[in-house]
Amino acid sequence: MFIIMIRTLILYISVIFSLRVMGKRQIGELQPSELVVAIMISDLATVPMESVNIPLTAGVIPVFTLVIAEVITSFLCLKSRKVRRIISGEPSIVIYDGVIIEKEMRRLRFNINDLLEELRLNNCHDISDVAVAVIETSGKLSVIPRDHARSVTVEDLGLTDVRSEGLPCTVISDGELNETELKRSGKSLKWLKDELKKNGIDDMKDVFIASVDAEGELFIQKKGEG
């Protein structure tokens, strides 16, 4: 029993390491080659788990071999458009200027119901409102609406006094100071401590989360407030 647990943990760590090496995109939008590798890795990793008679290397070596092959393939796709087209394919335009391109739909074996479903998921309910719709190499549908159907922007409204938006800097998380985020926020440690004291907080360990937004304002939530 103990041996099986150790073997399983080793394979688990190997698979996690493999996915980290392949990059973050493998966790999100999978290309065809990446999907194949992910499926094969899951199958190969389970083989040594099922029987202690099978050497552990029978699962680890093939997994790492696939990872190396995928990294090389990704590098070739990065450097060569021809290789990228062969391995991953190319985006396909299925709607142009409010008109469905039937020939492309047939070539992709993409039916009208699937297209309408993807349009609804993109908050588009009328084909005539679509300027361009593209099926990406990952299989997702990207929709560019016509001018009259797109969302109103700040520029359209002519507003000038608009609050800046950006990724907040989480300077404290569960009582721990994140120096990298504090530096990115452009604030000093002294400023942070002063702000905490203004809110009646003397110890950072009492803070569940603290973040600095694009306007330089500090949001604080103490532990136990949730």
Given for the second form:
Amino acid sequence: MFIIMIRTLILYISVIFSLRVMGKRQIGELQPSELVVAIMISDLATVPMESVNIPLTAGVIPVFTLVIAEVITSFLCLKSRKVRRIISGEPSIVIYDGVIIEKEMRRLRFNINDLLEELRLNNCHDISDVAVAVIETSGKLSVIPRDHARSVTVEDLGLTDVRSEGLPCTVISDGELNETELKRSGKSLKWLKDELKKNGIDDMKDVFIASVDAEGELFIQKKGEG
Amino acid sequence: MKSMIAVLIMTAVLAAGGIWYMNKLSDVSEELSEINCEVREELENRRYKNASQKIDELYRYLDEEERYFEAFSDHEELDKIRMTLSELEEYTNAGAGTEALAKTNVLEFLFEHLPKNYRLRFENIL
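I have the form predicted alone already, so could you send the form predicted together with the partner chain?
Then the entire complex follows, led off by the chain already shown.
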């Protein structure tokens, strides 16, 4: 019983370590080789987890070997366009200037229903509104709308006094001050304390979340407020 | 770059560990076969007491090296060796020479078989 628990924990740590080594891309957008590795790792880890007759190394060594292969493959893809084309393939244009490229659709075995579904998911309901649609190597469809169908931008409207929307700095999280974020926000600790006092807060521990936006404005939510 | 360094370290550790394990397995297999040959010689000369002492030696050696097998090999292989060794011990103590000799033959095969599966050979890869 305890043996299985310990073995499971070891394999759990090994798989997490492996995914961390493979990087963030592994968790989000999966390339073909990454998908293969993800499936294989999950399967390899469960076999020695279940059976105590199989040594733990029989699960750990293949998992690490796959990580080695995957990281080396990613490195080669990064360095060589040729390798990248072989391993990940290349994006394919399926709609150009409002016209579906049937030949490419047939080659990708991508039917019209799939295409329409992906277009709807991209908030595009009319094929004639599409300037270019590309099937990326991860299998997702990217849509570039025609000029008349795209959203209006700030540039189109010619606005000059626009509120900037940078990444807010979470200076206090769950009652704890994040000094790195405070430094990034360009504000001082004294300023933060003064602002908290203005909002009737004497102790940072009473703050659930406080963030400074790109305009330098402070957002505060007290604990127990939500 | 950090990933590459981690991977290079992992590759080095796995490669070094693999080579060390193959060598260790060969050494242990050779030693076990040698003691088994001595057991057989004693049995052929009907010196059962001496054979029994050699079997104890086999047990001791196996106990010492067991952890290496258990860490990397299928546990079933080791169980088979232990079962055959136990049968050999009983036949020897009972003075059943022919049966005991047959068991030494089985053991010889099992000992030789230990490193065979792990050698870097084309047949093993396939």
